[in-house]
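We begin with a single chain expressed as structure tokens, specifically the form predicted on its own.
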Amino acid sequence: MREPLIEKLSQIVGGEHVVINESRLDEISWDALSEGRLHPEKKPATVLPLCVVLPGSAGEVREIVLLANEEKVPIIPYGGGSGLMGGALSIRPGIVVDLRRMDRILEVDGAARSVRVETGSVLESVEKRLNENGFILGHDPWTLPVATVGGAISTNSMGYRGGLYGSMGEQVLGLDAVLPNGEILHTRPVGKHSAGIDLNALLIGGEGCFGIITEATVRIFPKPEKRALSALAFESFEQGYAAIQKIFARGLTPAVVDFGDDDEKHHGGAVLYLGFEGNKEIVEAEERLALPICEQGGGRRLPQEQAEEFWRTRHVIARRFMQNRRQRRERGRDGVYRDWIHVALPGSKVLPFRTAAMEIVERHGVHLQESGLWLQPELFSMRLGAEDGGNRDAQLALEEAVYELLRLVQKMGGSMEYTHGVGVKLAPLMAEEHGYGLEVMRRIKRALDPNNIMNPGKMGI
């Protein structure tokens, strides 16, 4: 079966763009999800792909999808491979469609404040091109040097400037995609319409289960005239949280909110990195209003060098990942297991959840390494760890704690993830997350993908 399939794929994209080298197949069979973050009793089996194919156009993508339907072979869309939930794992032998050959920046439209790109474009390359034209891409995740436009849309991820510019999905104007049945979907690249439902939403956060995005038109923003970044120390998480709530209650819009109580980094208390950017007069006015709120709430200004260091090093982890992708995958094999949660809660529920979460963590014998906020008071995170000298008991305890925490979030009216997607990691919790909504997704999936070829086994659908 494999050899005739590879021959047919070679006729579509050229033999040089079909990869069968086992080392390369192994590398691309995973993304940035580490093995240590998978629940030992819910871990899916993984396999090597049949091959990796690198199309050069939307037309070639369509031919690949039609062939996959004929052969009943799964397709796994692949961007930068920096996803943290296993959305790009190969769990059935299939064709990995690596879109990184499709990396052209097609049009920068300054008057429309938009850029049109092929979705294999790496975010950093788009950012650099926009900078030359006096604009920025509003999406600035830690994976900026690695992640592709299509991957970021497919997980609806957030970036460091998301407080001002929103998630990647919120920046999408229009999309072109090849649906699982081989049909082409084109949505109009406008900021507002009321002519039917928004079909962009079918693909934003869809993790490649409902189609392969081949082209995107996204919003761009003028280069900020000024960025004001501050670092402030608070005596406790609660103290800092109260100050952040007051900042938002005043109607201020920070571009950057990064708040955490990591004892190892901050030696007690919690540190807030707070940033405003944009028009000079507006930035200065917002800073004048926000900093006194922090200081009156117990915040103490830290050296400006600390704030600048935070901003300068925000993409360092991604550059390390580029140098050694396998190291991240194998994390946890040394008997030290690490995981985190990034959840969305009503602002009134954050502190009650944190209190209950600390009890859950302690009961499971897991260490709470940090709790914090990112971008908004409602977006809460916890970093957890467990050590056991090499056996898997600690991993099981850690993942059981994570599952219990996420179920508590759902019971409190929140969502179990706000930036990284679902993949295979959170798929077992999708029924609790969506109720009948999961069945709605499954019915849409069956209608568009009757052969279940498009990234099967992901997101619980």
Ligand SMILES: Cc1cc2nc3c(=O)[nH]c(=O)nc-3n(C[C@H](O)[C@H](O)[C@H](O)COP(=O)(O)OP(=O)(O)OC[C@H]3O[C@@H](n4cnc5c(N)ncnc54)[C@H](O)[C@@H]3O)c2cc1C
Given for the second form:
Amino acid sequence: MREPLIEKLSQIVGGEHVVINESRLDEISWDALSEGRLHPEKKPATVLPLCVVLPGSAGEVREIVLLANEEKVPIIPYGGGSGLMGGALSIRPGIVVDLRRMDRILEVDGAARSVRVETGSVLESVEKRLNENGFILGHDPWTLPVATVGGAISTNSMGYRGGLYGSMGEQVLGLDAVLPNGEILHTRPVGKHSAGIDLNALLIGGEGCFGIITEATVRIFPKPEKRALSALAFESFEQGYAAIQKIFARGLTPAVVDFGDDDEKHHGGAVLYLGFEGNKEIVEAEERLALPICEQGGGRRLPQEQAEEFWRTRHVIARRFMQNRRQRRERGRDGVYRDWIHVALPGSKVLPFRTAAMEIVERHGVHLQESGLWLQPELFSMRLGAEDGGNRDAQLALEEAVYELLRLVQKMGGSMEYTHGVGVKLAPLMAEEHGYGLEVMRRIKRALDPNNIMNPGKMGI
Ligand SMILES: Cc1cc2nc3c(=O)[nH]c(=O)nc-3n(C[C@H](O)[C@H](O)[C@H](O)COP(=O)(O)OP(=O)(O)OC[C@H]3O[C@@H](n4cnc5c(N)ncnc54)[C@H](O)[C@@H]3O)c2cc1C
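Right, and the form predicted in complex with this ligand of this protein, after the form predicted on its own?
Complete assembly follows, chain above in first position.
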């Protein structure tokens, strides 16, 4: 079956854009989810894809989708492959559709404050082009140099400045997508409409299960006149959390809130990187109001160089990831399994959750390495570690702890994940997350994808 399929795909995209080299197939069969972060009893088997195709246009994407329907072969949409949940993992032999040849920036419309791009465009290249025109993208994740616009929309990703500009999904005005049945969805690129339900939402956070996004029109922002970044040390997580709550209660809008109590780095205390950006007068006014709130709440200003270093090095980890993808896949490195949770909770529940979480973590024999907040007081993270005793117990203990923590988040009215998506990692928890909502997603999926070809086995649908 493989040879005739490859022949037909070559006719669509050209033979030079069909990859069958085994080492390349192996590399692209994974994204940035490491084996050590999968629950050992719930992890799916992975396989080599049949091939990778690199289409050059939406028309070619459509032909690939029609062919996949005819042949009943799965498709796995692939952007930068930096997803952390296994959304782009190959778990059934299929066609990986690598969008990165579709990387044209089609139009920067300054008056409309929008950019129209092909979705294989890497975020950093969009950012550079916008900077030349006096704008910024706004979306600025760690993985700016590797993630694509399509991947960022499909995971509804958040970035460092998301406090001001929102998530990638919130920036989407309109998009074009090839649906699993080969039909084209085009939504109008406007900031607001009241003409039926929002069909962008079918693709935002859809992890390639509801179609392949080929083009997107995204809100952009004027280059900030000023950025004011500070680093502040607090005696405890609770003390810093209270100050952050007060900043928001005062109606201020920090672009950057990066707060954590990493014990190795902060020795019992917690550090907040706080940033405002935009119009000079507004930034100065917001900073004048926010810093005294922090200082009255026990915050101590750290040297400005520390804040600048934090900002300068924010994408370094992504460049390291690009150089060493295979190593990342391996289970527990340095004899330590690591995992983390990034959850959304009502602000009133964050501290009670943290207290309850510590008991859970201890009971499972897992170490809590850091608690943190990103962007808003509601977006809470924990980084956990478990030492490998030479068998799978550590990994099992770690993942059991993660599952219990996420179930507690759901019980407390929160959501189990706010930035990385579901993929295969969190798929087993989707029924508890959504209740009948999961059935709604499954019915939409069945209606649009009767042959179940579009990224099957992901997101629990
Ligand atoms: C070191 C590191 C740091 C990270 N930092 C952040 C961070 O700061 N914030 C954050 O939110 N995430 C972060 N991530 C996760 C990751 O970068 C994001 O999830 C990113 O948005 C994924 O984009 P991608 O292009 O790499 O997508 P991929 O990994 O290629 O794909 C992600 C999902 O989208 C689907 N997909 C891809 N392109 C399309 C398309 N055109 N149409 C439909 N479906 C598509 C795939 O099938 C998959 O399900 C980080 C990851 C790493 C490794």
